[in-house]
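Have a look below at one chain only, the form predicted alone, in structure tokens format.
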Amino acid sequence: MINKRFWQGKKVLITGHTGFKGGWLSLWMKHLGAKVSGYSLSPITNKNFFNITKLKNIFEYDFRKNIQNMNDLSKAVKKIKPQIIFHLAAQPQVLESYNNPYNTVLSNTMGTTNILEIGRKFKFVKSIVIITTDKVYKNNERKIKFNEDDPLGGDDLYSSSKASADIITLSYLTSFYKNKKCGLAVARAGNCIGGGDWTKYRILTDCSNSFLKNKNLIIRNPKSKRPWQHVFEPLLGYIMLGEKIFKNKYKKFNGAWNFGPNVSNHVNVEQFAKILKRKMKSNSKLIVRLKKNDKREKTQLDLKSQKSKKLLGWRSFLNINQTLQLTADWYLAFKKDQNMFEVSKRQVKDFMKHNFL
């Protein structure tokens, strides 16, 4: 699924890379051999995965910079000459969209374009990842699964401002980037979980916060649910595509891809929070306290992954339980002190070991 050899030596730009997701795929691509460097905004939180892994080391070049700053993301591209690019720089959240909407425009619109126009004028870019997010789709509660196809909004302006970052990734792929040597896809994917997330208003942040430390855990959405799935199974479609399309020598696996979780999954919150303390030996007590709030996330939300399945090979391997003792043994490592860049590699091989990758 993954050719090892291909990525030997690659040089790899990583955006986002001081974020949850970008670090993990910083640190995938170096296992791989990859030249990796990055470029984002330091962490925002505290605790944070960059940080605690003490990342930083792995990279050639580690730009803290602003992605909707096109002068300085240029002069950043001269320096890494980046053969394939992974954008991942963006405001991620829902909620933080309400607080804080024209710089979650700002980021997700005008970053996305910077990135597209980054490819159009240097020539030693051979391959764009866009990630976006499930949350792309013109969702109206509906009991469906979305595919590719299917019609792009949002209600809100996290949804909304990444769905027009979508639509103008595949805007450019029409007009730009069909006859360029540079291949252009964009992926999506459904609520990524996983060792190092502590970012803001997410259950997952409450539960580890309250698990490591015994502390009682408030679940407000105790029957919301979502389609979890580790992080490892989205980069691993990330990963594929951005050595299929290298060189636009495959044009078919251009565009717009899914990488959805199983079925099985998709468990609610409070159930979520029960496995994961089971796991983690926790004692505390989990406290149900409904609160209304006019600001909620969909609460149906599925994709259909048959192309990525079919076409590129790829699948999810992991089930909730997996998922989730996956998830532990991170915070469990970290709470006894361990060299937490060890254990993610440790973690990263043994994914790649145990699913023939």
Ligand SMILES: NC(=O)c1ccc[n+]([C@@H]2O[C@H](COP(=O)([O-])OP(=O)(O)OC[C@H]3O[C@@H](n4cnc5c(N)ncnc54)[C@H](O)[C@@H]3O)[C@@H](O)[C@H]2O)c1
Given for the second form:
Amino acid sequence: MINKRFWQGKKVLITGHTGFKGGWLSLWMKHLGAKVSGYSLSPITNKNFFNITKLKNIFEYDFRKNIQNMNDLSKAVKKIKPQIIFHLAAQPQVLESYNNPYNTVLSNTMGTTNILEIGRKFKFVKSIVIITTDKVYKNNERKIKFNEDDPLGGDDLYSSSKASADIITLSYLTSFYKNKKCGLAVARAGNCIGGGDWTKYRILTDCSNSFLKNKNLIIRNPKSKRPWQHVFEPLLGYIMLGEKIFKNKYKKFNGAWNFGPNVSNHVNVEQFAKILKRKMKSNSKLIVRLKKNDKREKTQLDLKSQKSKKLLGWRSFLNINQTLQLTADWYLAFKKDQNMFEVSKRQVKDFMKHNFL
Ligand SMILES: NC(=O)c1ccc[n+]([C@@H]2O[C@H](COP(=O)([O-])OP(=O)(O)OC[C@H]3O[C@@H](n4cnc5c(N)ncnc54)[C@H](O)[C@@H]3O)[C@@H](O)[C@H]2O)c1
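Could I see the form predicted in complex with the ligand next, after the form predicted alone?
Let us now look at the entire complex, which starts with that chain.
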């Protein structure tokens, strides 16, 4: 499913490499033998995957610049000369988009547009994968599953800026990339979890902070059901896409793709916390404190991933137990002060081995 020979020595640029998903993707690329470079702002949380794994060491170039700035981005790209770009740099939070709407819109729409312009400008770029989200779909809360052709929308500025980025990407594809020797795809996935995510407002951050120190965990929306997915699963989809659209040889792989989790992975927040607490061998108490219905974040939606399964051969392999076990193992190793670069690399290797990748 991944052609390891393809990735050997490929020059890859990952935007958002200092973040949770971008960090894991960078490590995976390095494991596959690619020459990885990054372009992002520096990590904003004290604890973060990038610093804890000492990831800095793997990069050919490590640019800490704003994706909104086309000049800085162009200069960086001229040095890196990437053949493949994975674009993950973004303001990725719904709640943060209420605090910083202007920055959210600029980072998510202009950042993406800048990357698309880079692909037009530089001939050495042969494939671009733009990462958006399941929140790009017009969500009227009727709990339907979305496929790639469903209408896009978004009420909050995170969702609408990502939907805009998605629409802009598809528009660039039709207008400029159809006959280029560079493929262009957009990948949509939902909330994912895994070791090393300390992003604000995420349940995993609250859980790991409590469970690592045996402190009480306050749960405010216990019955809210989410489709939990390990970060390796969407990343696998991004990697498969990056390879398939290379040089635009197989045009059917351009365009939009969903990478949703196993249906059996839907558990509510309270169940999620209970299972993770057990796996992290914690004595924390779970305290449920119901909050008034906060409509700012829409109820979770589901993705139909038949297209990815049928055409790409992508699969969602991990059930909820395996997803939480991998996550708990990472945090427990961190607690024991183990070498987190090696621990993380081993998790990627094991995931590939067990799934015959
Ligand atoms: N984590 C999830 O569950 C999830 C779900 C769906 C989609 N996504 C998407 O995946 C991508 C990565 O998300 P994440 O969870 O790793 O987020 P993260 O916050 O951990 O990482 C975001 C990255 O983007 C960089 N960044 C932000 N604004 C920037 C700017 N103006 N200029 C340059 N770099 C900037 C940050 O420095 C960081 O490297 C985002 O595009 C997000 O929308 C994430």
